[in-house]
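What follows is one chain in C-alpha cells, specifically the form predicted alone.
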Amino acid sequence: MKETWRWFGPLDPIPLDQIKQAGATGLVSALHHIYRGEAWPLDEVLKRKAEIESAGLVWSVVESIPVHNSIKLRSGPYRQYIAAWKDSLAAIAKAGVPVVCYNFMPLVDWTRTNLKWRLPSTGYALRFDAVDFAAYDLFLLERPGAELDYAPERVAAARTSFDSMSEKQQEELERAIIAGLPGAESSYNRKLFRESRAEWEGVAPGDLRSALFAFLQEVVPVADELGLRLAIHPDDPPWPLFGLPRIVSTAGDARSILAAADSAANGLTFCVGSYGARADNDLLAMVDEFAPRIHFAHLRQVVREADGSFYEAEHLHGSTDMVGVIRALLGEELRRRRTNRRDHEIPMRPDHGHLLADDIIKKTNPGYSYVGRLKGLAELRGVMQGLSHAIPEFAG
C-alpha cells in the first residue's frame, strides 16, 4: 500500500520535510482555506500541489471536497453547490490528484467528547464518551425532545455525569463536540448550532440516502469520466447524533451506496476505526466483500467499551484485527496487479495518533499530532513488510 499522511496546508504545525522524514511518500491533503462549498480554482489547486512537490512528495488523495448541507437537504442552492462540487473535481483532475475522499455526515462532521483522555501509558487519545454526550445534548443543548432518544437509564447516567462537571468541564465538552475538529467542515457555537439544527427537522433516514443516493448519480459520472475515484467516508462515529440519521455507517450502507452508482468511480474509504467503532460490522467480511471498490484506507484502531463509548487506540492494538484487515488489503493489490488495474496500489494513512512526547507541550491539532502518527506509521509499515516477507506475492 502506498503510504500517505494527512496534511491541512501551510498552516499546519508539522512540517512538509517532517512527513518525508516519517518516511510516508504521499500527501492527504485539501483546500482548507476554501471550504464552504464553493469551488476550488484551478490555480488553487495547482498551488497546492507544486508546495506539496517541493518537498519531494505526492498528492493522492483529496480529504475532503465538502458536501454543503444543502446538498444533504436538497434544499436552497443545493443545485449551487453540486455544480461547485463537479467543478472542484475537475480542477483536481487537471492537477493529476487520483482520488477523492467525502462524506455525507449531517450537520457535525466526525465527533468527540474528550480531545486529550489520559491513558495509562501517560499519553493522551481522543475519546467519545456516550454518557457525556448525551449528558451535553439533554442537559446543555437541551434539545427539545432528546431524551426520546435515549433509554430512561442513559438519562439518569447523563444526569449524574453533568451534574458532576464543573463549568470549565461543560465548556471543554461543548468545544469538543461542536466547535470544529480538524477537516471538519463546519464550527458552531451553541445559539448557531440550535439554528442550524431546526433546519434538519424531521430528516428521516430514507430522506438523507435518498439525498445521496441523488448526489450520487450527478457526480460519480463526472468523476468517471474525468478518471477519478470517489471514496466515500463513513460515519464518525458510526450512529445516529443529535436525533440524526447516519447512513454510511455498516456493512449494509455501504453495500447500497455502491449499488446506487455501479462504477468503480464509486467507491469507499475504508476507515478502520470508524467501522469497528460498532461491534456488529465484521470488517474482515467487509474487506472481502468490498475490495474493489476500496479507494482509500484509514488504519486506525479504536476499543469499544459496553455502553457505546470508544477511545482511540494503539495502531495495532484494539478492538479490530489489524493485521488481518491489513493482509485482506493487501491480497486486493495482488489481485489488481493480475488484472492490470493501474489502481493497484492502495493509498493508507495512519489516522489518529496518540498525543506523546514533547507533542503534549506543542501546538498540535487533536489526533494529528506527529510523534503518534510516526509510531503508528512504524508500526503499519512493520506489518505490511512482515506480511510480504511471509507472503512473497504481495511484495509485487
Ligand code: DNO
Given for the second form:
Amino acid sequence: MKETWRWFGPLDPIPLDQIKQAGATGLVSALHHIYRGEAWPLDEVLKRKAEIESAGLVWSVVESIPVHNSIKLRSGPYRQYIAAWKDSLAAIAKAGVPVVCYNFMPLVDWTRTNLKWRLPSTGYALRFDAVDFAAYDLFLLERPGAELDYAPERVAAARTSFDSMSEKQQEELERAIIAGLPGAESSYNRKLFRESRAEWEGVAPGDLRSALFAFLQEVVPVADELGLRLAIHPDDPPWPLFGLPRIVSTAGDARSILAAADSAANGLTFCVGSYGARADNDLLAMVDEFAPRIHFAHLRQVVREADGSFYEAEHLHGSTDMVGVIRALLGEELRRRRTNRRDHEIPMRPDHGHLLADDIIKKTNPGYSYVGRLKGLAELRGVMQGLSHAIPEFAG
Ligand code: DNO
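Let me have the form predicted together with this ligand next, following on from the form predicted alone.
Starting with the chain above, the whole complex follows.
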C-alpha cells in the first residue's frame, strides 16, 4: 500500500520534512482555504502540487473537495455548485492527482464530543459520548423536537450529565460539536447552526439519497473521462445526528452508492474507524465485498461502548480486526497487479492518532498531531511488512 499522510497545507503545524521523516511517501491534501463550493483554480492546485513535490513527496489523494450543502439539499444554486465541483475535478486531473475523497454528511462533517479524553496511558484520544451529544442537542442547542429522537432513558441520562457540567465544560462541548474539526468545511456558532439546521427541516433519508445519486450520475462520468477515481468517505459517526439522515453508514449504503453509478470511478474511502463505530458493520465482509472499488483506506479504529459512545483506540487494538482488514487490502492489491490494473497500489493513511509526548503541550489539530500518527503509521507498516513476509505474493 502507498503510505500517505494528511497535510492541511501551509498552515499545518507539521512541516513536510517531518512527514518524510515518518516514512510516508504520499500526501493527502486539499485547498482548505477554498471551501465554500467555488471551483478550485488550476493555478492554486498546481501551486500546492509544486510545494508538495519540492519536498520530495507526491500528492496521492485530494481529501476533500467540499460538497456544498445546497447540492445535498438540491436547492438554491446547486447546479452552479455541481458545475464548480466538476471544474475542480478537471484542475485536479490536470495536476495528476488520481484520487478524490469527499463526503455527503448533512450540515456537519465528522463529529466528536471530547477532543482531549484522557487514556489510561496518560495520552489523550478523541471521543464521541452519546449521552453528552444528546445533552448538547437537547439542553444547549434546544433543537425543537429533539426529545423525539431519544429514548426517555437517554434524555434522563443526558439531563444528569448536563446538570453536572460547568459552564466552561458546556462551552467546550459546544465547540467540539459545532465549531468544525480539522478538514471540516463548516464552522458554526449556536445562532448560525440553528438557522442552518432549519433549512434541513423535513429532509428524509430518501431525499438525501436521491440527491447523492443525482450528484453521482453527474460527476462520475466526468471523473471517468478525466481518469480520476472518486472515493466517498463514510459518515462519522455512522448514524443520524440532529435528527438528520446519514446515508453512507452501512454496507447496504455502500452497496447502493456503488450501484447508483456503475463505474470504477465511483468508489469508496474505506474508513475503518467510521464504519467500525457500528457493531452491525462487519468490516472484514465489507472489505472483501467492496475491495475492487476501494480507492483509499483510512486506517484507524475505535472502541465501541454499549451505549453508542466510542473513543479512538490504538491503531491495532479496538473493536475491529485491523490485521484482517490489511490482509484483505493486500490481497486486493495482488489481484489488481494480476489483472494489470494501474491503480494496484491502494493509498492508505494512518487516520488520526493519540495526543502523546511533547504534542500534549503544543498547538495541534485534534486527531492530527505528529507523534500519535507517527506511532500509528509505524505499527501499520509493521503489519503490512509482516504480512508480506509471511505471504510473499503480497510483496509485489
Ligand atoms: C476526519 C476525517 C474527515 C474526513 C472527511 C472526508 O479525520 O476522516 O475529515 O476525512 O470528512 O470528506
